Amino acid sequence: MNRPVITTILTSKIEAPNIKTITFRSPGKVTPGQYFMIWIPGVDEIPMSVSQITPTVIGITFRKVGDATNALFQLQNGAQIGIRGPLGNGFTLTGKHLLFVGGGTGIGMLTPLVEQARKKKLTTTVILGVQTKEQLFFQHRFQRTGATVLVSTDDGSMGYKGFASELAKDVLAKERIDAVYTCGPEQMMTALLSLCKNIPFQASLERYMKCAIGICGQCCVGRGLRVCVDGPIFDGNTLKKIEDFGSYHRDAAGRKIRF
């Protein structure tokens, strides 16, 4: 019946202003890029990408942006939530020198993938893009893997001054990159896709989800693709055929919202 399983929040940590990581028990295999539907009792159920993977404990990292995330942010260790998952597909690593580009809270869900790449001893370059240095998180976690970590800030308060996609353009011009992986603002990912002419590309899409099992159609993109089950990870060839990628998404009522 795909009903939520009740679990307990084990740890709760503020990573940056309005950004928090919580962990909970979830036995079974989880692939980087997959997500869980998180039910906050009495409030709502929302999709959350995985930012930490161990054999028995899963972490999610999120920003306060609405009623559900505000309520989840307030919960402390020992509070109970409902989970469904893991859901959707995950990333597939390919090549020897990989570039990862995370923007905003998209940084979180790339972390398990980078850790997996480093365990396979792949050469790994990571770009972390935020508006200002106060919003940066997980930098040291990436560095501990041995990855090359570059930071871009919109205001120049740390690292490269400018957008993560602009810094990625410089890296792609100087390095031979075999594949690019990204999660973050959709306009950033659209810009990255335009740079990857002949480079394999994978991105995580975010859309409003209700059922998360492919029935309601709320998260459809392009010509009948459902982000909840056909994604959230899509390759570059597929994304080039999705006319709404980088252009608009839909709200809870199905209205088009331009990026």
The other form holds:
Amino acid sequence: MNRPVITTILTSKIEAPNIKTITFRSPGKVTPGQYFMIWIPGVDEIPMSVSQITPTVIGITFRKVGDATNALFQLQNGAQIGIRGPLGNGFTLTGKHLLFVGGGTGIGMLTPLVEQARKKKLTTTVILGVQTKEQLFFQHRFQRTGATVLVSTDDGSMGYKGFASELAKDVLAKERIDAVYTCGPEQMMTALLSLCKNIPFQASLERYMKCAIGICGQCCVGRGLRVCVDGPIFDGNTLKKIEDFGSYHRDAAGRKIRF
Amino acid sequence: MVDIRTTIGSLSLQNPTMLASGIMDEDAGSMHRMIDSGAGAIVTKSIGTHPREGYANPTVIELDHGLLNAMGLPNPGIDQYGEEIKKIKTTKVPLIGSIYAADAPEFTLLAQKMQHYGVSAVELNVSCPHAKHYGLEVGSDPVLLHDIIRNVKNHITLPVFVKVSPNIMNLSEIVQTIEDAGANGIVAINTVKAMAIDLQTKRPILANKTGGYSGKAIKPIGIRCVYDIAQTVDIPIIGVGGITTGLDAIEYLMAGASAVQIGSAVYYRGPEVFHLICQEIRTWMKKNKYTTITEIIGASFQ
Ligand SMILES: Cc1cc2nc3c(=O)[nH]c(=O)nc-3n(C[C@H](O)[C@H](O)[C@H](O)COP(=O)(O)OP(=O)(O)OC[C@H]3O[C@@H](n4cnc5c(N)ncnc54)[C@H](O)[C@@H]3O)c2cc1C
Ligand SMILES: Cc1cc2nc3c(=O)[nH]c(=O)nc-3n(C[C@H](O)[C@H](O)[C@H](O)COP(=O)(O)O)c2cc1C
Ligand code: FES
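Please could you give me the other form, the form predicted together with its partner chain, since above is the form predicted alone?
Now the full complex is given, and it begins with the chain already shown.
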């Protein structure tokens, strides 16, 4: 039934300034790349991708950016929230040597996918891109999986100085990569896609969501592709045909906003 | 051979399944997908003079037998929406512009703009159950409604449809007013005013608290309204409310509808619901030896 079910926040942890992970009891099978609509009663209901998947517990990792995320940030262990999901399609892993590129908050949702890839013993290279080193999180979680972890910072305060997509270009030039998985700022993802000529590519898109069940049309891209149910994960071939990708999204009123 | 073409006054449809307003119609791309999915006509989301963000989430939830929504009429405003309409290129699938406003001058302005952007008809939303000053508040006032329809009719040449609410006690008076004012068709019904409360938090779940109920549960309400309206007026009726299968559509046609609109079933059966329902209508017609839709329209009046 697609309506919020009340659950309790089990644990919460500050990962970096303004970035927090909270966990709740798993409602069933969840695939990396899927998301939940999180209801903060009296405030809003917002989409959040999963950043932690165990048989019993699900985690989400989020950045404080406005009313709803601020309210969620304030909630303590034991507080009640509503969850609706898991929703959306999720990633599918293909190939033997995989490259994962996470930008900013997008790093969080790639974690369970990388963990899954490592469990399947796939060779895994991860690029974590942030503006400055204080914003980095989950580096150790990635390292624990045995993945090769590279960091880029816009200001050079740690690792490679520059954009994650530029570092990815170097990796793609040196290594034989079978597939690329990404979540982050859309311009970073479009830059990556253009590097992945024939390499299979999957990206997680964000669009303003309301119904999250594929009827209100709020989240649509291209020829009526619904990010809420047909996505949020789209492959490279599909993305190449979506003129919105990397160029604009829509606000709550449906007005076009350029990136 | 069965022929499922139909007409709503001067509008010709390849099939009787239309996309209901507010469903997959925020931009040209999604409306194109609904055309690809076999819709016989497309109704735009209800558009106003200015951009409107709508209510906070939760805006749509699923209940046991239908959907409950309070979107709050989100839309980018007529000027920006015009860009979406202009992008839609169809010859066989009429595009109908749904508009909402509080008074005659605003409705007229919106209707004129819709006509200018190239729609084939306009649908006046005077039945939204959860938007203050709009919708139902307009649609239950016969004097105001008459004034709005007259003004719109005087300023555009396109057919004008009026969408009514099941939440009015004076439905016969209202539909008589709509016909007298010169409207070309009646769309029935919009959602049914409703609420759901979460037991644990003791709160209404929708951010707006009240919303509109749609889907399977409201079909008998819609059927009753269409039947009553058909007894009262002679202009064409478009039936909407809970249509999920071809049989549901046929029931509406028998109640007196010339075409039907489909909303919530896009959730229950996916965007391909239009193809599916058309196929189910054809199969039923073949089995029951009907060859045209006209034979079914109003078949229940005996
Ligand atoms: C599929 C998906 C997965 C997401 N996963 C994460 C995640 O794991 N971690 C994370 O920090 N953020 C995630 N987001 C973004 C997150 O939903 C927004 O940051 C959040 O909704 C902001 O709400 P607010 O009220 O705090 O901010 P506001 O001040 O209301 O808005 C700030 C910005 O957030 C976006 N936003 C607001 N409401 C919505 C909405 N209903 N749907 C989509 N975007 C909205 C808008 O772009 C807006 O400009 C995800 C978004 C989507 C679509
Ligand atoms: C999410 C949603 C949004 C809607 N938005 C509008 C709208 O903008 N204008 C309108 O006239 N009706 C709107 N409606 C009502 C539908 O057009 C339709 O009348 C109603 O849902 C009943 O049909 P159904 O049972 O097939 O969904 C909306 C319905 C839903 C579920
Ligand atoms: S959020 Fe409503 S269609 Fe995707």
